[in-house]
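A single chain, nothing else alongside it, follows as structure tokens in the form predicted on its own.
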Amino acid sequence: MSHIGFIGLGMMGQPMAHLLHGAGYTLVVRDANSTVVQAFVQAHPGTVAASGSADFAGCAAVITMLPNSDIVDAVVKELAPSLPRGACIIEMSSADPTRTRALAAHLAGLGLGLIDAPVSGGVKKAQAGTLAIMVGGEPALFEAQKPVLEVMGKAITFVGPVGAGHALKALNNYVSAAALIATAEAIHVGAAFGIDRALIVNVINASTGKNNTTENKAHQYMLNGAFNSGFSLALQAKDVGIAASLGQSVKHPMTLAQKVSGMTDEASRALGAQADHTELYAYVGQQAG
């Protein structure tokens, strides 16, 4: 199997890279945290810790799993001149779709390809290799990199031209955030009226309001005060902001998205960079006080 670069060994990136190593790929890895890199290399024989862009020169594909488009652009543009012609960037971050298209055009001028392949499912599905992956780009590039994606995901869907994956990921996360806020408000209001909080969630799960938050977050991370789902509120706020901006770019106001974006951004600023997105539940309750 070929060499693959993997940049970004965060909570999602580490289990994804682990699965690729287990599938027989030789990895060249990089992360801003050198301690994380060294620990991963020690646990995965044959893996190379990149000391610079030149270490990726033998990679047919490089996966990026990074926080935002600013970092993606900086990392990829620095790396690109060292890559062999025909290599492909598999951009799996949650990024701005318009900037992804611009980056793809830049790389095409260097003889390099790019597909955007953001993921959904959280840390547990990353560990299990069952992520949902939505892919944008040239169909031929998608088919060429599909075996790599299949190591990390189960529901892999080609959704359109480059940038479409990032667009759909942002829209999905907007819908998820809206449902979380609606669920939090419903629980707090129902409790104030005298209904048991756990019972509220159970009844919604047996009714038409059932959603990902009620099924997979309310009991597991919110009602018990754990707030440790593994997905940060800051990243959620960023994604919802991307979705709201996307609506404006295609002349669709997305009135609710603007409101959800404002709420998630406000909560993220108030709770801090380390806050888990499920802490929105507590934040919504505090606003009522």
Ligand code: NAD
Second form
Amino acid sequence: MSHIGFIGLGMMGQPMAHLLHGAGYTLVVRDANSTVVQAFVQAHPGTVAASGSADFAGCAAVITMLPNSDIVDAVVKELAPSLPRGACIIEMSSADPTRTRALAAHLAGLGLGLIDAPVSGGVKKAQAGTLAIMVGGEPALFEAQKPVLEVMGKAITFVGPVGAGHALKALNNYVSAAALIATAEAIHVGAAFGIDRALIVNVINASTGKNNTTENKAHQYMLNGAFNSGFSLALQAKDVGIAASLGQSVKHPMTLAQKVSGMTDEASRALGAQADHTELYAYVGQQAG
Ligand code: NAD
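Next up, the form predicted in complex with the named molecule, please; the one we just looked at was the form predicted on its own.
Every component of the complex follows; first up is the chain already shown.
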């Protein structure tokens, strides 16, 4: 098995890289935070902490799991000249599909491939290796990298040309954010009318309003005040903004997405960079007059 590069050992990247190490891959890792790199290398024998781009020269594939397209572009463009011809970037962050296409074109000029393979399922599914992965790119590149993806995910779906994975991921997260805000509003309004909050969630879960927030977030992270799902509000706001921009780029107004994007942006600015996205529940509650 050849070496795999892994860049971005955050909430998601760390458990994903852990599974790849367990599956027998030798990893070359990098993160802007040297503490997380040292901790990972110590816990995963044989792993190389990259001190520069040259350390990735033996990698036929490099996974990126980074916050946004600005960072992905900078990291990948700096790294690319050091990679062997034919190597593939597996871009697993949630990023802007238009910029992903431009990055893939840049890499093609250097004899390198890129597939976008963003994930859904959060930290728990990353730990379990059961992420949903949606893949865009050349079908042959996808087939070649499928065994690597299968270590980290269960529902792995090829969705179209490069960028299609990132587009679908942003659209998914828009739907998820809209449902979260709708759920938060319903709980606060029901409670103001005198209905027990837990009861509201349980009844919606037995009814047609059931969604991922009512099933997997309301009791687990919101009603109990834990707000520790591991997915930041800033990242969620980024995703909804990408979806809303995508609508504009194909001349669809996406009226609701514009509204949800405005609400998540505003909440993210008010609550700060460290806020968990489930804190939107408390934020929506504070909007009552
Ligand atoms: P995170 O902030 O926990 O991790 C990002 C990591 O990237 C950090 O360790 C940071 O130090 C590192 N980093 C930042 N700039 C860097 C650079 N220039 N070079 C090297 N490393 C750098 O974020 P996360 O929650 O792990 O999310 C990562 C990506 O996955 C994001 O695009 C996010 O939208 C997406 N995502 C997150 C979740 C979730 O539940 N957290 C779920 C699905 C998708």
